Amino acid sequence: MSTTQHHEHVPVLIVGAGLAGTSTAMFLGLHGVPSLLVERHPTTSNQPKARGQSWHTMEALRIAGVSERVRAAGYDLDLGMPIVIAESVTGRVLHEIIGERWPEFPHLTPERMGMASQERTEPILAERARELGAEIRFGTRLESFEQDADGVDVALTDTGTGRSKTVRADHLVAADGWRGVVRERAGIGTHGRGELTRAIGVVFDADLADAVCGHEHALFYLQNPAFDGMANFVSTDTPGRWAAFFDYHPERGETLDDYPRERLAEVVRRIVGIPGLPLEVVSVAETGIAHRVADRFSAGRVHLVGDTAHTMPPHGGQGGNTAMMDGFYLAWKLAAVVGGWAGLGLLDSHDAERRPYGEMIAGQQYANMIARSMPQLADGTEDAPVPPEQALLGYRYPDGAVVPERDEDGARLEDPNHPTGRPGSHAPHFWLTRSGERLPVLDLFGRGFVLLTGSDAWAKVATEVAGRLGVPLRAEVVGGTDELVDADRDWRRRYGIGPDGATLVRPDRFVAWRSSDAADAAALEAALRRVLHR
């Protein structure tokens, strides 16, 4: 019999300890806000799911101090991860997409991609979140919640003891995935193409060294009439262990019980293309592929991240990346509101900024799915491809927590090879030296606002305004002394400001405002008040 305990209070309660939830907890901790993260399962994921951290994600992980941990948890990027479209793993290859190496963008970012799996990444994020003050309770299920103008009451149950308690949170973050309950209970619907397939995932052990020679880290998408729908194959982090996925059809009355171990083994053998292959089935799980985006990413004090906000096909590898970045962009805003240096209206920008991006990435992955696995779904309504450097390093927030300029055109993408530096854009990359040490401008960002300028007068103004508003803001003067030097003497052009100007960069390294005028305390204060809904 369950018992009910009295309230405890937390600033932020996060439901779901996947990539989105652990990232949100970690980045909240980075900004000094402790959170409570609850997860109904006993551990983080033990399934071979999303692999790979794109450049923008690695920038965020660098800010959190875990990029090298995550990089070390994956395999060597130089080994590549070809995407192979074939009739079977050992059968005729129809097309190979990436080839031997991933693209590099050293002129756009100081980071390289990571190749860690979700299975290995989540524990790293959770450990860092704990280091930064988060509490994580596994085996804890959300039963219900009620919100009012001042917070959210969340009923939780310990799945081991059956005990229930109610926690009062200032804000609730829903990271409970595409099968979670928080979004629907918050009254938020979805739009999109809906559920596309249901699949069975089989993890198995087999000696495939000769079969996959040269493609040890490849991702295979299979196009073969022998498969009734989609099928794919990928390696795991355990040598000799692999994962195969194939469609099944509940709409025809099929259930998992229709696939005993020997039938599963036969399907796997067809996917590999080796009749009679000796193998051992390790685990079986049901999954699905859908294209859904929430109609809103916030409802009052409830905010959606990850698959709860946008469920997309896995083709393209950006589902996990987008989930982590949701946490990165939401955390500083929650911290600002909880800390009292921003108004509650700042959180409205979570929807304004992340929903259009989530829709774009979901559309890109749907188009990838058609190209790689399900050409029969092509009908001309799928999205045109966006170059990866634009989708990952050139996306913009023209109508979010920024001060747009008079000529703002509302574009949500720009070519980072030709940065504008305008508000709503990713702060352009360049290299600096400080006391003889080389560092990327990225290393100046991530904790509080930064006023990037070449003017000592603007630096004085920044200190004055930060003190008056109680906002974490510091100035970084480039070229004012020998301490911080622009290696290429080109940073003002990249940021679109003159010699007397300044650029205000948010904690998430997006440009919030800029000025080419001489130092002006009133202008800077007005910009911060607008961005922060003060």
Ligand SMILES: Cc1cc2nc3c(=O)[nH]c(=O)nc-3n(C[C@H](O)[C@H](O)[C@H](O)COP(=O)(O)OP(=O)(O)OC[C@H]3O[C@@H](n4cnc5c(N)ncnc54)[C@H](O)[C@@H]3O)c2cc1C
Contents of the next structure:
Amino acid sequence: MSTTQHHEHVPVLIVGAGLAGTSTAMFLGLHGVPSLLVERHPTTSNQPKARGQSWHTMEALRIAGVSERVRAAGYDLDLGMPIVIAESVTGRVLHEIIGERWPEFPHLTPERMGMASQERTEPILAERARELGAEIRFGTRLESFEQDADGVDVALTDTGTGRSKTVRADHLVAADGWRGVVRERAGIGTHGRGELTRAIGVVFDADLADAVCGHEHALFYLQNPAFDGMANFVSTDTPGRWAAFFDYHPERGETLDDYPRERLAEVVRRIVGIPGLPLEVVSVAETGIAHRVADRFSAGRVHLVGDTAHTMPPHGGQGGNTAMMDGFYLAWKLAAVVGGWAGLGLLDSHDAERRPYGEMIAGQQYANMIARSMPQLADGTEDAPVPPEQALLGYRYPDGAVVPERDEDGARLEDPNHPTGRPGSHAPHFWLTRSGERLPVLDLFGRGFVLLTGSDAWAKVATEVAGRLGVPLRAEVVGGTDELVDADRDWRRRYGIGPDGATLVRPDRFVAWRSSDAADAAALEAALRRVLHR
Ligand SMILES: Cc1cc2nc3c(=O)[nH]c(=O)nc-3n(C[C@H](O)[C@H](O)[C@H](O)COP(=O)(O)OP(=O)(O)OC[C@H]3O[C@@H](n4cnc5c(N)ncnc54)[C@H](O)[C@@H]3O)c2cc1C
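Having seen the form predicted alone, could you now give me the structure of the form predicted in complex with this ligand?
After this comes the whole thing, all chains and molecules, with the earlier chain placed first.
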């Protein structure tokens, strides 16, 4: 029998402890906001799915102080991790997407890619979230919620005891994944190409040391008419353990029951390309492959992050990255609103910034899926490929929480090799020294706003405006008394400001506003008021 109790209050309740939910809780903690994260399962995920953290994700994880932990938990990419299109794992290779060397962009970012699996990354983010004040309740399911003008009542059930309780939250973050219920119940529809296929994922043990190009880790997309649809093969964290994914067809009446262990083993042998291969099936799971983007990323006080906002084919490895980055970009805005230093309207920028980005990444992964796994379905409607450094280090938020300039052209991508430094763009990377120690400019960002300037007068103005508005804002004077020295003496050109100017950088290292004029308190205050909806 269940009993209902009232009324715990939290500033932010997050549902779902996947990459999106744990990331949101961690970054909220970094900005000083404790959250309650609920997850229906007893632990974070143990299914092998996502692997890899791209440069922009590693930058965010560095800000949270966990990039080294995540890197150490992952595979060393220098050892090689081929990604190939082949007829089978041991069969003819049709095309190599990545061979021995993965691309790196040391002139664009201080970070290298990470290669940790989702199974290892989620616990690291969860642990850091707890260190920073989040409470995580596993075995707790969201049943329903109701929002009014001031907050959200969320009905939770303890899956162990069956007990229910209602928690009052100022904001609800839906990180409940592609099968989550919050989005629909918040009245948000989706658009896109819809469900593409249903796949069975088989984790199995086999001795394939010699088969997998001599590498501990590899990813194969198979193109072979012998498979009725898509088939992929990937390594896992456990040596000698692998995962194969292949389409099955519920639309023709197939069910998982049609795949007893021996049939699964036969399909896996065909994927590997070794008839009679001795193998042990460890687990079987079903997953849907879809291309679906939410029509809005917020509805009142409910905000979507991760797969519930954008479900995409896995081709290109950005689903989990985008999930983590949604949390990164949403958290400081929630913290600003909860902390009373921004108006509620700031949260409208979650949709304005993250939905176009989600659309772009989902479109890229759909096009990758067609090119890598299903070329027979190509019909010319796929998006043109965007170079990775633009998609991951050059995306822009021209109509988000920024003060656009008069000549803003609305471009959502720029080439980070030629940064403009204009509002709505990543703060361009450069190296500094502080008291002789080398640091990337990224290390100045992450908590509160930063006014980057060479002018002591602007620094004084920043302190004055920060005090007047109660906004966490500090100045960093390059070439000033703190001995912050621009190693290349070139930063102003990259940021597009003159010798007297200043650039206002948001906590998520995006440029909010800039001025080439002499220090002006009224101008800085007006910019902050506009960005923060004050
Ligand atoms: C085969 C495959 C390979 C992939 N490879 C990659 C890759 O290489 N790189 C990459 O970046 N991405 C990859 N992805 C995508 C990546 O796995 C997802 O984008 C990512 O896991 C999404 O994270 P999420 O937190 O949004 O959702 P999820 O990980 O689905 O987490 C949602 C959580 O919410 C919980 N939940 C749901 N409803 C409730 C409720 N009512 N109450 C409480 N809890 C609830 C669920 O139990 C779950 O734990 C892959 C996906 C697949 C299927």
